[in-house]
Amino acid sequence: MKQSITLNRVTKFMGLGFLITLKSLFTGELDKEGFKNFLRKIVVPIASIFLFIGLWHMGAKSLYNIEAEYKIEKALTEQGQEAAEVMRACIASGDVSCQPNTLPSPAQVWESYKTLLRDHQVIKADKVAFAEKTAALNAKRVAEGKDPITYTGRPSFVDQIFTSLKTVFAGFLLALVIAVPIGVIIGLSKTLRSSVNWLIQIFKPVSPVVWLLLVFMIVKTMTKDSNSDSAFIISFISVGLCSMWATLVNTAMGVASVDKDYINVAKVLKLGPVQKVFKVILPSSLPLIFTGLRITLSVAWMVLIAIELLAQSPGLGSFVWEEFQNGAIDSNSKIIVAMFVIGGIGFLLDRIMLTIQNTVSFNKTSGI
């Protein structure tokens, strides 16, 4: 009995409750209200996934027969019936150079998926060979005070992948550094939140493309003569400047929020103005401030990927570009890929940012 008290603490620690609820339902120790916990929490959404599969795979059967019955249309009206069944043999033998180019089904984007890792797999090889090969050159290169031999081939999916995490967190800080600070001190007073909030509603709404090509005529005048990443510089300002704004505003809304009570014991004890913002405003805002966190990463999710799509930079949203250009039989299915990959990643950044709220502040916040 004890082993077993112990067995669901360690689970549930672990993150792992749903074991205990199978174990209940498995052994007749699951009540009414157990059930139907089981049901909403395990069941259904299961029965989703496996509903959303299929109804995708109809739709991309659907369409991909649409497709072919005009390419042989196509054929019959321009070359005679001789080529409509010549085409029509070809989409059957399942030949590359005549496959409908539509939606692709879940099995194709599933190969895609796992020649993406194979091709990362030869990626990392090729890079390791490189540097073995170069790594007594350099070695001289460095000691003689000059730049090192780089790795210049394409970069993997994976590597890409980890291009935008950076990008998008060195976004997230530019816009935390900006944002939290000047919330504060626009909430501390009533007059400077007037005096500015049309600035603020008029910069908010605008979009990735203007602040993108604002930011590179800064950056490439200040850059003009410097060996920095100017692709790398560019991406993240303009990710920070776009989504700064709920966390400006949230922050500045939390901070002139804060109880008039918890001011007026900071003016008994005596408090001088910054330790007021950090031991008494800033703790009172962390809510509010913490929602605007989530939004902002969220928002610089978003548009880093529209941002690497315009300024053609290293990372997801090039990766999508690229293969739209490429128009070959499995880009669909690499696109749908990155999009799966873009949504479960902005969910987990989600996840994270909700989890660090509710650690620090008083308020839980539920996982919507």
Second form
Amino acid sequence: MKQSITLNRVTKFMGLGFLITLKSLFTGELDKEGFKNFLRKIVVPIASIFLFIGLWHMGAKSLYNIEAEYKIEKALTEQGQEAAEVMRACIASGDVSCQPNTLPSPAQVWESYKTLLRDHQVIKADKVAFAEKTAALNAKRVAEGKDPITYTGRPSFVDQIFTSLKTVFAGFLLALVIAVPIGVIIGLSKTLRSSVNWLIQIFKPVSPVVWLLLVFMIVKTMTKDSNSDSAFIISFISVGLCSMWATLVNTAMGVASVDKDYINVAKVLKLGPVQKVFKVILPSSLPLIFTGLRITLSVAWMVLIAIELLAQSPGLGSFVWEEFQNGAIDSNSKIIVAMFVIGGIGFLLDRIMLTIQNTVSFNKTSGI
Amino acid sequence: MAYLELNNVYKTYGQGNHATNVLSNINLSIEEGEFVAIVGFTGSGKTTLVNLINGLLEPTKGEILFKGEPVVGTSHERGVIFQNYSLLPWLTVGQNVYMAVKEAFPKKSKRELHDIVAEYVEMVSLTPAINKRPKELSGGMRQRVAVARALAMKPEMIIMDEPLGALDALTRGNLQDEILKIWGKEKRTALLITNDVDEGIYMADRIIPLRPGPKATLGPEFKIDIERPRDKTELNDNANFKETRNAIIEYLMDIGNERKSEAQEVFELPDVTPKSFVGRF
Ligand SMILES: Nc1ncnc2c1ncn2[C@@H]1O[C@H](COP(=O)(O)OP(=O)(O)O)[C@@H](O)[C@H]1O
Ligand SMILES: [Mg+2]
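Now that the form predicted alone has been shown, please provide the structure of the form predicted together with the partner chain.
Full assembly next; the chain just shown is listed first.
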């Protein structure tokens, strides 16, 4: 019983309350109210997922037909009746060389998902084999003071995900390290706040692309004579700069709007300025700071894809771009797999931040 | 020279057209070891007066002397129990008190500080709740934490702004006795703000009504010549108590009525046809 109470708490805490309903369905503890909940929280969402997939399927099918008709029509006008018949037969046979290029169906996307996973397994095995093959040689090279040979093969889809996660966390940390201290300082001083306000208001809406170009100008020069991974540096700095504004503004707002009662307590206890900041002002603005950080992380994840795409830095963004330019028969469905993965990870990151936010905030806010 | 002295103190909030004259020509002197109560209606400026004395506010005009020195900012010598508890919600009961004790006695060891915290939390009978956060406590419990926090700093003078307002009668009585005990034991000076005349009479040496603002001033003082320790049950039969109580209540009723009739004069409506406000909002 005790365990289930903690389970309830944890799941509610993470905004995953529907799991509780699901559990009570299996343990048979469902009453009338619980059944309504079950309908609302489980049956309806699942039904809507099926509806979505159904609509998608039909939409994809009609787009496919339009595209196929167009292809046949084109063959007819350009090459005559015979060519049109060949084209029709070719499309019907499912030959990859003449498939209409359009929105892939759910089944195709699922196939691509499995292909990508298989591809990942292959590459992983390849890597292991490579590591075994070069183990002895590398040990020798290290002993001689040379750099070991590293695997330089193509990264798999899963590798790309982890690269993207690495970049987004680096960017998020950068945003945190810059925005929180500056936000606190700005929040403490009204004069400072009004003097840098214009700067914040101007930089906040600047598009990720422009940030990327700006960072590119600077980093390119600074890393001229070092062989570090400048694509990674450029993309994570751009992500950090794009996404830090929410945290900066929220921190400043939180610090500036600390309850007057708490300030009075600090005064009556005669806390020093440092103590006052760390023991009263920061704790009381933590909920707002974390709201800011949560927005920052989701913005970071959102702009990351665009930035990777532009910066040619490895990750999901460049995966999408390469697939798009590749134009292979399953490229479109791979792009859609990437879309779902991006969305899913974004959702997970947001839940994690919400959980942290709930642990630090003394007046609980429920997630949206 | 009195322990605490207020000479011709005025307090105005805001400036120009937005100025509110809250306090006007306040004169008050409290001797060392005295227990003074100030009674007044809500909104008459009691909290403002308290914040002037504890150093959170500065008077617009006049001077406030504490032990002969002008009050500049807050001081550990003057402990405050705020009307709205003002507990830090992210700290537990124990941590709230500990934070205050640590500031008041920077030289004491951690052990000693924790002992003081435990002692005062026990005094307000909150030991079982020492690890709870304010939002898990009832209003009365929160106020008791605020009382413990202020008293644990062992200030020379205790300034209390309606400290027992949110408590039930029983807890209220207990805490009144605790405050009196601490005040009597170490001969502190105490200023109690209250809206309960009985509480004032039970606890104080003198009661001074604050005439309602704007421009609130202090009324004539009422001395309470009842021997200590006072007994609540016997108090009701005490002739002196009844007399003082009636006098104070009569005085308060009078100024209440005065205020009402004044209000009628001030707010008499001019005889004009109402304008149409449609579309103005
Ligand atoms: N910071 C402030 N700015 C402007 N007016 C204030 C401020 N604080 C209190 N007042 C006004 O001063 C009057 C007295 O308030 P207060 O001292 O809190 O009264 P009390 O404690 O007796 O209820 C009220 O009319 C209130 O609106
Ligand atoms: Mg008040």
